[in-house]
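Given as structure tokens, the chain that follows is alone and in the form predicted on its own.
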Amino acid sequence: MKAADARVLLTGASGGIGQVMAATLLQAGASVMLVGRNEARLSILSEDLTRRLNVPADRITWQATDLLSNDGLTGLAHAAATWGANVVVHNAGVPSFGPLAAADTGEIARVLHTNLLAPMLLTQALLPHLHRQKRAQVICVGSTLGSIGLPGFSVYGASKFGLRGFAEALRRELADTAVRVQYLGPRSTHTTFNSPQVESYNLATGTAQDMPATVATALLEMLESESAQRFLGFPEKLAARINGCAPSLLDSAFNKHRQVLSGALTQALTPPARPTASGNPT
């Protein structure tokens, strides 16, 4: 689908990869529905692109909605059918790092509905309208952690195996329908998404970080091609092929993440030392 014939709903937009992605569709020339749970942040995210990109009023909108919410997937999938969308882009999704053993249960129960129930629920919420639609498309923006399982990383690599798994099996039963769904594997991405504690471990990783707008391009750039899956990223490319072929291949090759993760884990279950009568640590 050309950009300028696209109508997206863009979940997540108000964040560090949405608002670049909105950006670049925009300018691309597509109209764009700003979708997140801060309503003053929609806003002046809104008025903001309008004005820096000088795009028409009629061509942005915003709907503030939780989507963790029944009431607030159906309101989104009326507002955005009544809107005209005809294509879905999955960005909302909340981090999660750590041992499982150190996970809290309610974290665990909110990545895995935020980042793949939600996304489920609502494309099955606008299935019937863009079945209506002459070209509809649903992308899926997962990771290469979907492809990949990294250690410290269960819980969220678990929500995005899912959101991939999902994607795949989905555009196989739509095949036969003008609707369209793809899957975008971005690697770590350098926003605040990541925790410092994140950024730790990337760094004692040697892993490698895109920006923003790397990602966006390759949004467009799906949108446009209509190409059903992509992955950002070298090495990352190559090790999510090799992991779906052989994964126990891989399994060495993340010793050092282990190392690392086991040693940040023991950092921070180790108490301070008590101080001495000077006041020096013992």
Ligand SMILES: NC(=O)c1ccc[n+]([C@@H]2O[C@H](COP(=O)([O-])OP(=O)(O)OC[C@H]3O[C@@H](n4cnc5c(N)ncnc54)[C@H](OP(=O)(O)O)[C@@H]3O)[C@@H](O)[C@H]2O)c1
Given for the second form:
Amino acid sequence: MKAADARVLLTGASGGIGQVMAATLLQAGASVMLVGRNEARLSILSEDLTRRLNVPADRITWQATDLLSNDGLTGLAHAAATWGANVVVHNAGVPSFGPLAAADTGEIARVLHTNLLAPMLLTQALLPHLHRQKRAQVICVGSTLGSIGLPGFSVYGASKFGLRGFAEALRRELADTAVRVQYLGPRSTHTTFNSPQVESYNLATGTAQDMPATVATALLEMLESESAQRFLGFPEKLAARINGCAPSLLDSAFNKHRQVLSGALTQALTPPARPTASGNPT
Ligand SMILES: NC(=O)c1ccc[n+]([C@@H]2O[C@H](COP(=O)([O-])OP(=O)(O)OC[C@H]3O[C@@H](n4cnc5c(N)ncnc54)[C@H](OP(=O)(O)O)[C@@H]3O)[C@@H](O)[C@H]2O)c1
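Alright, leaving the form predicted on its own aside, put up the form predicted together with the named molecule.
Let us now look at the entire complex, which starts with that chain.
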């Protein structure tokens, strides 16, 4: 749909990519409901966007919600329906990096809940409202790691593979309705989402990073073109295609990633060297 006709519920709006998405959508004429957990942060962001972009205050609103809370999801769906949202962008997400053996059970559950279950439940809660719209769109923000499984990203990758599967199945399920379901797969992007360990892994494996504006521009283009899916970055796009047809062909291509991961693990598990009498570490 045209940006000017879009009333976008944007989760993860307070994050590195979300803030730029909000600005890009507003500049293109859309109305935006910013969603995050922190009221103060959303309120400041909303004021800043209104002032900086000189948009009428009625085109921007915010709703503080913890997407891990069922009551929160119900309240958000109700607020979005009352506001008249016709586009949902599932952009909120949490990272996870490291060997599966070291992952905490609660952490695994939190990542899958935030990145996969919450978008599914929020979409489900909003569907009756979306079906009443002339045209509606649900855009899931996944990741390259939702198409290619990399060492160190088994938990995060599972959440994003799941999100991609959800978007694809629902797109086909709703093909004869007014609700379009889309999937955007950014590659690594320069925000605080990536821990220093991930930054080092990216550096050691030659993984390129985009700026948030690249992802935000792609989102706007997807909103307007209504394309089913889009993946960002080369060679990531090509690798995702090859991986989709013949994943074992790529297994050895990620040996370096595994070695970097085990190197990082060894370093993390090695106690810091104790100073000797001379003051030099042993
Ligand atoms: N950065 C990358 O390298 C990269 C690459 C590919 C895909 N992505 C995907 O892009 C999306 C945005 O990433 P980003 O880099 O902008 O991350 P970010 O800067 O860490 O922002 C994450 C956003 O998610 C929100 N969020 C997290 N848990 C939440 C919860 N329980 N309830 C409500 N909101 C919650 C945060 O809100 P609060 O203000 O409440 O914390 C924040 O707005 C994510 O889905 C991520 O998986 C990122």
